[in-house]
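Here you get one chain, nothing else, as structure tokens; it is the form predicted alone.
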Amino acid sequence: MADAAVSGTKTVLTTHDGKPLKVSLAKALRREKLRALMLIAPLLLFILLSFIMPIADMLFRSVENGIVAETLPKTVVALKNWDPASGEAPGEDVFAALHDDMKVAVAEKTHTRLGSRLNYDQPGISSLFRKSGRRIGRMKEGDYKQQFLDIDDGWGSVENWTTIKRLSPTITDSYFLASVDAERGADGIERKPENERIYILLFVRTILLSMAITVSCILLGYPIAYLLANLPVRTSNLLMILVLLPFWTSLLVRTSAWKVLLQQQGVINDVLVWIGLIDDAGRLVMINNMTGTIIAMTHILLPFMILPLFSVMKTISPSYVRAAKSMGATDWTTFWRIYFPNTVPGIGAGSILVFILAIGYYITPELVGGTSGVFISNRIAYHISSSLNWGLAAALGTILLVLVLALYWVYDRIVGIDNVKLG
């Protein structure tokens, strides 16, 4: 129990051991907060290692460019006095510095990595470093410029040296510029040639197809969820097993099955020909295009729409509908004015799930999308696993993340994230 002690004219509550009650309560509160922190520490550590750090690393890689300054330190310093506007290759001092740097780089076997990095911005420059690396040890003292030019005329190209100088800083915007089909030229930032612009198209296609898949999941999932929510429990549980059944099958198997079904000589076209809707010469092209991507991904993501809708619909009391009908409302008015508004939170939750999952898919679009149905995620996967251009992949991933967050913000402003629930 707390005791009372008089201090001057003010009464101070104390504990049985004489400590002020306010101090003891503050200490107990700190102890409870520390205990709570220790309980959630494993989760915080997991989020830090699996979510925060990868995103931070992606952001860093999208602007990091230390390889030029680390591999050619003397050359970078010598290039500061060279003006690309002169229209001529650098002088002997730069080539002498390049010779010294190349000897070290060849010994450490880093010149090829540098060439590959520069090749992203200036195609063909990697061959200069490979050729020079093989012959750097046979160079004689003095007149290095001519010896490099004898190895390859590309060392006399102003464009190549401009690229090296432009990429000398340890922080670069070249990856982000490439991600929006732009580049930094002699006159500043400019658009790439029209036949090289692919990324903005892929971003737009990814957003539009993801929205189309989300809408198709709503149109197909809503009546199914309504049926499940209003059937007897025994029948509803049996049908719910059929909804969850695709989760028991590999994603790759389901996608491969759609390749068989959608091809021109596939099951769907055969059935349409058999029932006379189309003739054999007019078989539908539903694979290796946007149509194939939408159909396959709608099938794969449909359960993620049905489950939130079903959970919300089960919480809607049937008395709402009966009350509306008892007051003279038609079936349509009852549904649209009473039932549907109560299911909006489920639609919101399902739409967020489906859209976020769709925007990051790359296996299904790769298999059924062809050239017109692939997403930006397919290009990110290509740069990570094939071209090894991790900086460009990181920049593309960062832009995609910003787009998703922007769309999420718009959704919150229009619908309200507080109106989203899973049941």
The other form holds:
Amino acid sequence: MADAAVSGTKTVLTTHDGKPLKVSLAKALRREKLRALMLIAPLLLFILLSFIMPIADMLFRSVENGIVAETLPKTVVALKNWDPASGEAPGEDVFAALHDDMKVAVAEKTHTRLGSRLNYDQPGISSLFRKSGRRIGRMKEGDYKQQFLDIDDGWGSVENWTTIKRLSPTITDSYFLASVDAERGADGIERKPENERIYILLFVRTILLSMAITVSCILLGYPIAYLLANLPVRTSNLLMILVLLPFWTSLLVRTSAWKVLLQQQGVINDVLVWIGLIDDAGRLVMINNMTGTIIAMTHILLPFMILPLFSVMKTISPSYVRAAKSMGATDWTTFWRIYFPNTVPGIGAGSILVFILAIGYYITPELVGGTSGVFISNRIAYHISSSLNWGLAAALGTILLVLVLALYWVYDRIVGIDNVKLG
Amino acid sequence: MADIRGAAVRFEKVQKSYDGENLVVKDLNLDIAPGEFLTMLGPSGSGKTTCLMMLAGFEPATHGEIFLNDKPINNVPPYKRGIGMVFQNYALFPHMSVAENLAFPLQIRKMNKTDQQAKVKRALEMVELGAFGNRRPAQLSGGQQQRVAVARALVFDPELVLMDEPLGALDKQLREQMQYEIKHIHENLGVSVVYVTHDQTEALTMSDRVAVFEDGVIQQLSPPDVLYESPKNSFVAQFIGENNKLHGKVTKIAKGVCEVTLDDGTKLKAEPVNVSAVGDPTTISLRPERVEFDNPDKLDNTVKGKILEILYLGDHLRVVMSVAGNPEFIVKVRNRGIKRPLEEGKTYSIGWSAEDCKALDFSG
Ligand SMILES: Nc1ncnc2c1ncn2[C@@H]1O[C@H](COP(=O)(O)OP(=O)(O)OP(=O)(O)O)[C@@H](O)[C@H]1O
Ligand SMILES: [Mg+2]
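Can you now output the form predicted together with its partner chain? The one shown was the form predicted alone.
Below: every chain and molecule of the assembly, starting with the one above.
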């Protein structure tokens, strides 16, 4: 065996029955892997159903746009020959197809849904579908164009038809464009007018606020974790309970408590006025803005910083510090050169946890953030539950996901993901 | 004792308790001369590390005063004491390479880069790890880590070096080589060394003086030969080297010699060490190599014993005998040093002189 390796000849090693060693090894390992796979199969299935599939669904929804082609199949075909640049509404053939499609759609009651979908891109268009839906049964054969125009002269608008034609492919980028405050205008992609831009601002704010929250968690959590790791066991257990206490209280209760504390007529302002630090007119605005979001979310996410830091600090032997001091290092040098570098993996782990949790948070910003402290996730929630524009919500969610992955990659580049330790 | 000037280290009536209930160090008085190599030897948990920690400044003395070069240091912070230390668990900084570990104390002292590099290189060569400067401590074997720890404690030329079992993880050969190295450095640099070990051979070969600890008390503080030849009590006799124990009572006592009657009636002549009166219970201590098979009648004590087992150890034979009711009586016989061949199961006469046989305090 050693000879073969040394002389470099390509002797294939075999087991006793003459099979190549590699093949036998792979076979033996395969059996073990299969067994292990079966053991985790339930979990795998669960993750697939509850995690992977929803994400895949979200990715799909962010570009999916089958509704026009499904509801108006003949119209879509007929529109192929129409050129929006002509400046005229489509001809009779398109309106005949529209009549056929609408009849089916009204029978299946899908025309209003189509109307509200088109309304995202072309405000006002939904009323065309609602009105026409009511009258479609009474239409006579022939000259459909005029009959539609009689119902609503919006049917003569080139813009409306352009929108329909643009949205007829089953895949669309319109949600993603909307997510970055852009739209497809007459000459290609352009930014939305200034007063309609919102999402980029929200993305930037979400990231900046999440960073601020992460930093304040580090600043507050580090000393606490240090105490936890270095106090006598009984005291540190008590302290640990205090750290975990927030976990045992409802999120809503905690957030509401911050309202009581921070509002202008709240406890903190009252105390400040009472001790004369500020006068009654100058009460601080600490809630329903960014400050409120940062304070409340730091409080909520602090344990996620403290716990990994604590478990890393627990493993740092006190003899490192002693060794440094015996070599003449002062307390500060010892901390900065010896203790701190060994806690960096804990800071890394805590920061990732806090940042990623913060970036997706929405209950707390919703309650204490006002208008200047809301996150992108609040808009996503709004589109999912109120405006029902799931496509846009999915596109926003996808962008958020990509952003987090990109930041993770940057983090890996700068800090190194192996440098993250949970204990 | 308190009058002695010029001690490098002095412990004066030092006591230490961690929990306020038990004294881990009880009334420690100890002088270490400049340049001395002092070893602390004792069973696990006897307070050796605690003494070093107090000296280095990481544990406050509960009572008493410690002096360094005649200056009290109870209130001097550790980083101002200038004491090099090898920790029991090495304490190498895991985020620094070996060379950076060694350079750390030099950086603290603001030495310039070239001098630093030269010193680090020399220190690494001293412990034969010249090629390992760029490795992380985690990439070294236990023994290599230990050598780095020794080098790091010496690299900044401290006047006093504390070593807590610095060679515990080494194999026999490397260990002996390192013992020699450390001894050599000690002699060349003239540093004072306080050394902790569990290995009595190491203690005996390296030290100027050995302090035997038991339960927070120094049982004996003597040069190695005195420690071996004249143990002050049965704990020391038992702890240092091999030792046969025989229990009995003092029946006659005079200056320099006493008669002890063993539990089975055998009478022995012995040197009284810490027995004072007739009737004192005592434990006789006798080194296995001092027992003779040749001409036992000419010696002070002659008894009969049955050989239970003979172990062949090359340079000597180890003979287990039943003597005066003790079935674990050991005799070391030089190989081919006797004229009669020995046989298991037979009874022989053996003898030893009175001064090799110490009457110490009674210990079960
Ligand atoms: N930080 C501490 N807190 C409480 N008790 C301690 C502490 N450190 C040591 N002890 C106790 O003090 C006694 C002496 O410990 P020490 O470490 O000095 O022993 P040692 O002689 O160095 O033993 P070993 O040879 O095993 O290293 C032990 O009983 C130990 O349990
Ligand atoms: Mg110890």
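The term rigid core refers to the maximal set of C-alpha atoms that superpose within 1.5 Å between the two forms. Residue numbers count along the first chain shown, from 1. Model, not experiment: these values are computed from the prediction.
A.B. asks: On a core-based superposition, does residue 38 travel 2 Å or more at its Cα between the two forms?
C.D. replies: Comparing the forms between the two forms, which are aligned on their rigid core, residue 38 does not shift its C-alpha by 2 Å or more.
A.B. asks: For residue 28, tell me the Cα shift between the two forms once the rigid core is superposed, in Å to one decimal.
C.D. replies: For residue 28, the C-alpha ends up 4.3 Å from its position in the other form.
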